[in-house]
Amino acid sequence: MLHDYFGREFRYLRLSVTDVCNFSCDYCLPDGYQGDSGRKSGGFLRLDEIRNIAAAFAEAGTRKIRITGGEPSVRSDLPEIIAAVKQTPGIEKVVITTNGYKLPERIESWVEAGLDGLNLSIDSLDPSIFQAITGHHRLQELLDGLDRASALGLDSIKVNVVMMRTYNGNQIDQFLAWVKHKPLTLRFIELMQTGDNEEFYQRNHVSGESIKQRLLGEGWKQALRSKDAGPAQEFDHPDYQGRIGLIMPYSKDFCASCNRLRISATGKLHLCLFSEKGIDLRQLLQREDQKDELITYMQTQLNDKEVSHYLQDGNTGGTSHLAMLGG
């Protein structure tokens, strides 16, 4: 099992497989996709470096990998990669983070590759400000790929809303309602601080605190987290067909459950996604044969991990913006 000095096992990975996304979140890239690091660094991963990664990974027990971006979909070969992660012995959990867009029509090719979750971004149910906030007009199809996906029977569908004050701050009453009867998990995320957003930053964070203390004043109870859960905390109640989750990285200890590595689209490691670079596996990614290397090397380089992101001191490391390693 790979592991670092604090005690830490890592049994989760996140593969980026583009950095490319074909929205502009206001949180994210306002601007729209500005990059061209693939072609700068050589191409994103290729299907048999992923291949060869899902391999190493799996042998030093990691269970779950979720693919993620930039946008994932935007590569026409991600039913392929989907297929290639699950067919890797020792690997039991592939998901998937996306936008959405197509969703309707992609879903099922992608359930047919063996996808076990569906994590999907909604920042908010009302059309107008899901706009402005993503920049198009498709909130319905991404209700209808969420129904769609239900029918197909996937075993987890998340939905991911990051929180900001100027846009969603007022709607939890109609996120709350809205999840009560889906079977579903809805998880508020704190809007975090990157290279290029301090002042969106500092006008939209709101604190996930005050959210958790609603819900336990409402009857909420905290679910127990499996081991290869990701850092969210669940909560359900009674009454509720879905469950609440809250992502909350200011939060006191939120790095001492830290349980996941990063995998760059260019294929470079990073021990944090606010780590200040990313350390490059490319030559150990080309031959079956270099599994055990290459397991090796990325122990040796998680001695260097640190305890905390140190995010809470404004330290945003090498992040430009979250699509260059799909949060």
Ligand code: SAM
Given for the second form:
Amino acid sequence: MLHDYFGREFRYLRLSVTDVCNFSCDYCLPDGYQGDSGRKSGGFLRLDEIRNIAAAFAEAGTRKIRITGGEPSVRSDLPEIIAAVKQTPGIEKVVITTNGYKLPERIESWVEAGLDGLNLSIDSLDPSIFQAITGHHRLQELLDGLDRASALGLDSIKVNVVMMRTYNGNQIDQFLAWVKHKPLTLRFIELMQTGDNEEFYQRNHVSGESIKQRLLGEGWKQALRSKDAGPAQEFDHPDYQGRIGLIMPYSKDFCASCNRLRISATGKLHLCLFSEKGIDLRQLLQREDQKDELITYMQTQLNDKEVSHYLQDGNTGGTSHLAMLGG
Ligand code: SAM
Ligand code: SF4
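Alternate state requested, the form predicted in complex with this ligand (shown: the form predicted on its own):
Next comes the full complex, this chain leading.
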């Protein structure tokens, strides 16, 4: 099992397959995608490289891989990527984080390819606020896509909501009412500062602690966390079909339960979402027989993983925005 100096084990990989995105979320890519589609770094990971990454991680004990981006669905070979990861011996779950663009017409091919879980970003249930945040009038399409995903029997459906004071800060009631009859997990995520969004962050960051206190006051019970659970805190309520998750990266000890590694769309290993830079793996992804060398190299690099990020000090490392790494 890949592990670090502090005893944390890494069983979960977040694999970015592109940093291109077709949305322009105000907290992430407010001016839309401005990159070079990975050209300077040899293009985005190819299917054979993705296969080799999945095989090495599986061999090292990883059981779950999340496909992310940018927007992963801008890759026309996404169904092949899902199938390649899912068919890797040892990988039990392949899940995706998406903005839901054209979800109703796409979800079926992803499920057929072997997708086990969907995380969909919906920062507001109000169509005009959704449009103000993302630049797209597509809320209804996402909601239809969610229904389609449920009808297809996906194991795990989660909705990500980034909390922002001036956009959805007053919509907690609406979200809670929505999950009363929806069997999905709604995850409130604290807005994180990145290199590009300081002013937006200062205006919009709200702590998840007030939501936590509200939930506990209204009869929600915090679920016990298994030893290998990630950093989200989860809550259940007997009157609600849905669950609530809280992701509070600014809370004390958030990094103590870190169980994930990240690979960028150009094949760089990131030991933390906010590390200074990625570690180039590309040369070790070219052949199946490089698997052991790749694992040994990653384990050596992991000895340098820091105990925590330094976000609370405003130190965002080399991360300009989360589209470059997939969140
Ligand atoms: N495009 C896909 C999407 O939006 O779901 C996948 C990539 S996106 C970078 C992954 C997740 O990170 C999304 O849920 C998004 O809302 C979240 N995210 C992006 N920037 C963030 C920030 N500054 N703070 C907190 N969450 C952020
Ligand atoms: Fe694109 Fe996702 Fe960033 Fe929004 S959060 S701009 S959908 S990568």
